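Given next, in structure tokens, is a single chain: the form predicted alone.
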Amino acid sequence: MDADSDVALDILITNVVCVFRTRCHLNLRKIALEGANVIYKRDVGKVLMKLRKPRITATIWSSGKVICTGATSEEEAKFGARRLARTLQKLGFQVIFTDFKVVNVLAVCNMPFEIRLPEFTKNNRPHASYEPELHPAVCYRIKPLRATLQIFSTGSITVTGPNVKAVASAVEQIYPFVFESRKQIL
């Protein structure tokens, strides 16, 4: 087994965060009273609205800014955001769906081997930091992709990036480095 051989790694996307604007002022009290699956946080000045299909949670501000979390793909995030905008239209607001943007993607990937974290950190020092007293994983940052990877000794890698493409290329970039620091099976 060498680092160049094609190994199929499953990247499981667990959360996609997106944001959009409605281009109108939203009356949070009206949403809280007339909307379904709503939690009104008056002290913070926002409303949480949950959709069942796709399963997303939206944070709605009176300025018209909406943040959607919980989707498992970029397409599902856009579909959920559009569905939420339609729900707000049905409540009587003049909503125009604009400025949609995927802000953050969280994914998990499991390597087919365990990783020696001290050796990995030593070999990749400027990008990797490992504080075993504080956190059990190595934090590895890839600045050009704006991606952060949490690498655990079990071979599990948690990737945070701006979009799905960046997450996939971050896993492709990190694989040769974790491969050379893998634990040998006796």
Given for the second form:
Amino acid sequence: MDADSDVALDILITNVVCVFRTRCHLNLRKIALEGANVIYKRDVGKVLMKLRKPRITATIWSSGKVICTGATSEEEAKFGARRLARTLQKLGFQVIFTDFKVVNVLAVCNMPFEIRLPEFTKNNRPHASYEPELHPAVCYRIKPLRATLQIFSTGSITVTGPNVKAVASAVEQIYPFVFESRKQIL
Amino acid sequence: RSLLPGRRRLRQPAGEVFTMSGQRKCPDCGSSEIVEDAHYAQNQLVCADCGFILTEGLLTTTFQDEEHLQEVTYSRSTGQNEQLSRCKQRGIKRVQDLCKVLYLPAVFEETALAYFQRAIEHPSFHLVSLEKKEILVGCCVFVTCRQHNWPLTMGTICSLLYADKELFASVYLCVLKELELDVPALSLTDLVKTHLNSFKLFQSSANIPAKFAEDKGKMVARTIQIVELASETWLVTGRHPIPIVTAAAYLAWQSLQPVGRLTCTFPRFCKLAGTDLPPPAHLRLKELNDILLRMASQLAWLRVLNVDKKTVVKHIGDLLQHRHFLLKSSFSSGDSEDQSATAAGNGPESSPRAAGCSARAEGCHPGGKQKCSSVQRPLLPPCLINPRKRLRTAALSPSDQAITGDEAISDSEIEQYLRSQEEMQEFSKAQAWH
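Having displayed the form predicted alone, please output the structure of the form predicted in complex with the partner chain.
After this comes the whole thing, all chains and molecules, with the earlier chain placed first.
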């Protein structure tokens, strides 16, 4: 198998985290009383609201900042965030949907080969950090993309980055290095 | 000094008188018995007869004199204590203590102190709890050891400092990031040697019967071979190193004299050796035995004997000797079934290159309990061989993929997330009971 040959890798996005602001103060007690599917965490000062479709969990703070997690694509995240803002509007708050931003994307990718982690770490210092006593995977950071990859010996790679494009280019960048250190026939 | 007469001086300094031979003469009584004596710490030339002081040394020393004095290290003088804060002093002392306890060379102590002093200046280590500062001490020593390839595990440091392992892990990663340090990987061979040093099996004593005592060199060599075998077969990658070393040591010990030792269980072995039995070690032992059994199924003379996991230990010596060949033949590469490596029809020394398939078919002994080598297991990490059932989220369906995020939102869609008036009343009634 040549590293340059076109290998189609499936990158499965498992989580997209986004934030937006409502630009108005929110009364958490009112949301907890009048909203369905909500959990009020009084000690921390936030409300958790879950939407069914798309499957999203939102953390709502009284300052008007809302964090949405659980979406499987950037568009779905925006879809869910707008629904949430509309729900808050219906509850009676003067909500304006602003400052929407995708903050974090978590994706999983499977390589069709196993990877020799000690060899990989040796060839890729200082970006790669491998401490078997702490975590079974190698932690590889790509600073310009602000992406972190966790590379397991089974060939499974978990990528986190600021957006889907960064995640895709991170996987592209890591492929040749990982291919170098793949398990060879004994 | 009490033998000399009481000393006295002239108010005005008297000129010294020298005899012809250059010896000094007392200006007062003229005797040439001049003695050099010290009055407390002050050197003086005194006349032995009349007690006249000819010259006296200075009480204070000049800068030039001090250059020739014996040096006292800065850390032992009081100067350092005045310039450093108490937190730093305590940390420095702790680093020195830790290095002494671990019997580390002096170079390590200097490096660790340098790292500690750099780190403690950082706000992320200066303004933290005392627990974290204590752990920082351990991290600096640990990093120093790893950089010099001294096999020290985090477990050891955590137990010495009574530190929480997770907190240690986070402080350690922080130290690496802030000080921008590069730490080489832990060398398993060195770790084996150091870990086995702490085993108490190398001399027979009250608890250890003679047949259990073992020669250190042989045991270390065999344990290293078993650990290398484990690392070639995916048992080491990503796992804690100490349980593997413990399991390998147990197998090595048993195999060196199987007769008396097969009945000794793993927990008993660890108790005899005076070492802990970490929980994953049982699993590692099982995995190692599985690998060894597969290798044993490829050796002709072992196929005749019914080798199972209890008796494979006896043959570890042979298996290790020919491990490269046996690994090739007992595990498929995943690419092709017929390997160029032969199933051992003859002795391993003279393994002729026979056609793979036919030789393998002959190898299946009818009476043997072993698995026929026609089913070769691929050489994969254990978690892929026995995969845990995992609920994978389904990929986006085509309709979902068409979401743009900017679609219109209908009221009815939102109604489902709001409570009706009756629901609200019920809810507040329920809340009132809290």
